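The form predicted on its own is given below as one chain in structure tokens.
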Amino acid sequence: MSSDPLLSRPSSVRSATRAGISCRGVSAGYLGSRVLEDISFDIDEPAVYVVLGPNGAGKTTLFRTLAGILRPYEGEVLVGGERIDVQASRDHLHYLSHMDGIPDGLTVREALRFYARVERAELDDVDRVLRLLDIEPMAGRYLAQLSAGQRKRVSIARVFLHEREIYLLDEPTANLDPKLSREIRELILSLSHEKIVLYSSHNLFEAREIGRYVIAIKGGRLALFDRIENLRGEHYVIGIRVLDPGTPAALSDFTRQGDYYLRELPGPESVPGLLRELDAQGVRVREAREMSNPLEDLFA
């Protein structure tokens, strides 16, 4: 796939504006009964915003609200200081549903027709995304034919159709190999350099890979809303994995779990450190990793 989809795309449909987008003390819910409640925060800086939190902690929600489908109970939305509406979800946002919702009686290339007459996109953006997602094999294939994480390739595709300057995107990269996955990471991060993008998951770990910063919902508030660089937890904990552990002493002061041996540390500041002493100790690492993550302690 291709690393860089504004690269990518006719310069004619690069948009000339740049929307910000504002909660202001939103609560919302279905028939009355509420999930969020008195969310406040305002987005103006190009980047991902990862929208963190359990299962049932109301991202969906807030991602439906922010879109323009849910009409707030309290509160406004505001998306280029205007109050959030259809017509101004369809000129500034794009929001993809973790549900694909695409019709299985459609081939990917007759769904991603259909989604282009939707985005007022070009036919020729069809081809684009096709080699953008890597999806040209599939092409005549019907949606019903397709696996969990194929159908969801070509969901993330309708993404790229046109462009827009915030991109709402509610897990991503659920039922998709961690091959996959880390591809689409890569073009949400591209496409981060000049849009908005919030990104919902409940994986800690991706994350830290790949937000700049963090809204965490917790029972239905706003939790945290800070640079993920900002946050520390209580305990840094590394994991080793080796080719050869040199001599028994060397890995005398880790623990085993698996595959790794784990250290606590100070912090990430003291991970070059540790690897030199193990390398002249004849350890030969394969692989470092970060085991603990400060996100963990939002949710304990």
Given for the second form:
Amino acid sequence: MSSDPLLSRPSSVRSATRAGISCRGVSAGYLGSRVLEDISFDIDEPAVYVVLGPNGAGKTTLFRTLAGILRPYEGEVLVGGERIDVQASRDHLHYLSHMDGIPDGLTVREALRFYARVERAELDDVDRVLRLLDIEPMAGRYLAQLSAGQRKRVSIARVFLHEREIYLLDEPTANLDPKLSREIRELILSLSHEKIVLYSSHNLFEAREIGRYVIAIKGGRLALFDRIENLRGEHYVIGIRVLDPGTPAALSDFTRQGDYYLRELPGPESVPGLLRELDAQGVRVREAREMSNPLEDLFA
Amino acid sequence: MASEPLPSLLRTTIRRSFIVGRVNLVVATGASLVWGTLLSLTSGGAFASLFPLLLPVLGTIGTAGPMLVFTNDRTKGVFEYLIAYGVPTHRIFVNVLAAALTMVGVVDGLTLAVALSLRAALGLAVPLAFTEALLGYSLPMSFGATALTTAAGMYWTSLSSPRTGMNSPLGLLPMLGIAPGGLALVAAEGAGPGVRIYVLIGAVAVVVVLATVLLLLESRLMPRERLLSPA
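Since we've got the form predicted on its own here, give me the form predicted together with its partner chain too.
In what comes next, the whole complex appears, and the chain from above leads the way.
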């Protein structure tokens, strides 16, 4: 993927104003069947908001409702203070579905031109995102000839055609190899300095790496909306890799998992004390890392 | 902030329909041209009676492309993408319908052009009965049957889990498409010469009315949720 900063900005910007997104008592679903119940939150700070929840919790339905694809049965979604069914509100949003959204019968370049027209972006930006996402070599190939990962890359490319204020990204790194996933995460992270990014993923490592806030959905209801740093797991587990295990008794309270010695602690504040204790017993620590992820508890 | 107008996606839909449905289009156009050529070489009676009856049947076979585009776009999340950016479901529906009508127009147009040119080159006259049947039956039946089957296919697709087998619109569409023309052909052959034209015009009227009813019910039969891929 190109790191040329000149390539990273589109030639036009949709909106100079910063728009927030609000969900006010929203209940929504499909053909009368409710999936979401009474969801409310307000977002106006640029950051990555990770949307988490078990399968079937309603994450995709939430994204579709925020994007104005599904009309709420109750409540309203406001973007920049206006209801989402107003076109001016939609113009603040980029939406990336968990599906590719790739139109068959077009080449990669034609598909991006198609997206550019739908999003009212400049056609010149097509070449820029072809380079940005490293898909220039496949620009002339038909989309049906691409692998799932390549199609996903094309799908992601379109959200960089045009700057908007709010990005709704439903599982953007699914089907991508680790290298490209990391690059996409970096792009999203750089976006979030100025933009609001709602991002769903089943990858908790990824969620913790780039998220500042977590929005947890359980059973169609908002279970949690908080800063990720405020989350405390039920169990805090530290993993130690050592150069020298010291005295035989030094690591007797630990359990072994691969190269790591694991121990449950009351919280991160206990880590310095533990390290001093190990040092006193002659243990030379090579690495200490948190092994538990408080986001896991949101899936329990 | 004033929004820019939504772009028309009709040309892209038509182009994609031609690419995705090229096999059906080639088969239908080829069959239509063969029949058109053979009947052009016959006497005026056979040309005037059989050619107008076959034209709608063969024409509608070539219109599977837009339905393929519709089914693929629904399954792959293209529609939810379009709706998110403000494209109304009505426009999606109309674009697919217009693409299907364009394709049947191409098959019919090519066939007629070849058949009539051939007759002219051979110095054979075009019977008045042929022109009457063409204008009174062939063309309205071609476009009416295509509109009917495309609309029915879109509703059917939106109600079902899209598959490409015989139990989906994509497998059955050619048969749905030729049904009105085929039934009219059988009924016309069974009717006496005096009432034949009335049978054909009646068949056209039924198809056009049914197609119009389906088109008018679009907002009721196709809510947004029906166009979304599985969550």
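Everything quoted here is computed from the prediction, not taken from an experiment. Positions refer to the first chain, counted from 1. Under this definition, the rigid core comprises the largest set of C-alpha atoms superposing within 1.5 Å between the forms.
- Relative to the superposed core, Gly56 undergoes a C-alpha shift smaller than 2 Å between these two forms.
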